[in-house]
Amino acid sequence: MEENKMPLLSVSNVTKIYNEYKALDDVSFNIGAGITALLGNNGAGKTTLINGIVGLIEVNQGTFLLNEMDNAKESKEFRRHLGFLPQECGYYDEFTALQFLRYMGAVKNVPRKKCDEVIEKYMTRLKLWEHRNKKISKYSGGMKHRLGIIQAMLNEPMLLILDEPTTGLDYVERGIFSDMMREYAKEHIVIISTHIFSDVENIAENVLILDAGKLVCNEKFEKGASIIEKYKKYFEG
């Protein structure tokens, strides 16, 4: 694979069921570099969805390409260009927030000097490199949460996945958030997945909803519009 080709994640007619409930339903999707809000109801089927593109649980039907590269055949190779924040990040509390970090680049395999790199250039930007030396168990839940997004990023994913990336963090560090994110989507996919809607409003360029499991919307979002008065009708009753 071509590491300056510009990246793109094609999802094909992905099922996944669970005791005869189809918790996916034939989804299928192209979405290139830029950010993409996942939005949808509690049990329409996101965490389900994210959890097979990043390799989690395996579906009935269907396929994860990133750049042609399969997730179930290629798994390995797949998660080198992968970043994941899940909505429960687990820590070692008695690491420091640097120790954790240079511990999490060695595990995907990222240069230590690289890492290091990485770890000062975003630590900075969400405010928590003088807080490096500090054990995790000292942190807040919102630089705890800081922390996860930079795990996430250490090896600068091709595809950064982030589920409810902005929870316990004020309004600055959101702001600094979505700087970082509209910078890094430039030529990286990013994939948002959360229910604060105000958060990818001014962001967002793509929005994908799931319903019951199935996609029930692909489209270019206008920055700046409401997503709640646009797409009202898949999150009443």
Second form
Amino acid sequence: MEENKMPLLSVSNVTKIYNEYKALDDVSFNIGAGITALLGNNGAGKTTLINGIVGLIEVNQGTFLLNEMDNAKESKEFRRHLGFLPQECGYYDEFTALQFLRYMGAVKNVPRKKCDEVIEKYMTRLKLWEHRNKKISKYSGGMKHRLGIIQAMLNEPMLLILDEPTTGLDYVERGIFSDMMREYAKEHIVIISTHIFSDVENIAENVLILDAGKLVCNEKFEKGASIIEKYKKYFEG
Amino acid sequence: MGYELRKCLCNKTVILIILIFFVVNGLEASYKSLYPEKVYDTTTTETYKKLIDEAFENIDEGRDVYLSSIFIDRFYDRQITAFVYDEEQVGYETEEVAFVNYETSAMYGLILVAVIVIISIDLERKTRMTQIISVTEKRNGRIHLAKQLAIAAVVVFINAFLFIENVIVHKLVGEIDYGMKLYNIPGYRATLFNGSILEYKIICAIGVCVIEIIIANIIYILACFLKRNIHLIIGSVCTYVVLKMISDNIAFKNYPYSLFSFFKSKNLVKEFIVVRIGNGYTYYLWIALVFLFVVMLITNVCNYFMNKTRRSI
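To complete the pair, please output the form predicted together with its partner chain; the form predicted alone was given just before.
Below: every chain and molecule of the assembly, starting with the one above.
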């Protein structure tokens, strides 16, 4: 696995316990720039790990370091370099897409001019630019999802975490999304958590597999290989 | 802040409530004369006292009450006298405070803002925006600041609108001469203020606006701590009632619409009936708020015990 590229996310000895149940059990890994697929069955601990990295939950033990910034001690600094798309992203339906993204840009402290440039770049890329003045309530599920991806990328974060980003996207949109992520991951860390393996098979450079809270696989992935063939044993149970 | 304003105001419920408030405010302004001088021309304070006493007597004896609603409203708005029923005391309200009293008696703006605060916080929760916002650099800090500024802007906007509506209606219906000096009004002869009625009214409105901004923001801060909508509503209503009572009772010792005086009164039922006959819309709002609070409280307590029972089963 490539670890020598900057930036670097270091996860060390992370344990999270919910009512005596270990959702994460001593998880450690380092990942650099590139796309990392976070895989695992339901209840394996993927969402808990993501929530721990982004700071939505506190872990019982362990650290998350992004270029040596600790998300517990330097959380503000850590979050400045973070982009996150949750599985169910929220939107203000009464806003137009452009208003919503500008609003998110303001919340993320992105200067207006830069924000507008980024919005135009990614909206054009994800074929939403012509719908920018349409109210979000009029958007389809797929369009909303693309909007969610853009809001996560507004601050061009060093660490981009996407939870089920391709849900609701059609074949063409998935292709566009993959190309965009491939390009973005050249200089940034991208973690994609998904159940749709085919979406990451062609773009993932690293694979992390969680099983019952334990990290059972952390290795470089050969693009184009079949995840289900290669890691079948982890998904059978 | 602009986005927060849009979130607050681009909501059908809020627009509907704003419209209702403007209509109620206009109606109330249209039947209330703002200044006592018109009344003094034709009726003495003793006459008012007599009329009020008659009203109480009629109520006691179960007869119909023919007292003009305008008289009672003026009486209870303390524009006419500082009448205290129990002590049979009659006197003129000669201080400027009576004027402010009138302004604050219609704090519709604040009720409206409390509703907007509830809807706005509820919106954040419904849309699940809290999750993506809490992973941004400043978490909710920026939003809270923007929201509080937006609330202040909404208060100013609503007050300005209600103020203008009031001024126009009083001008048209009450034929008030706003250019007249304040000391020309019999009740304000002792005033040191050298400006016109309109200037004084503007100063009062600004003062009321500042008080409302403070109260509205306190409601918002408290509301942020409440997780469930039911608590949010109860908390907001409760905060509004308590803060309004405190502000009224600090500023106006004999404020007739304050709950404090209301509950203190030995003639609780009688006063309620008189005010009800008097079409005191402000008082209706008070009663509606208290009623809402009681209903919410009962529902909440019932839910709590029902949940407890279910858990124990």
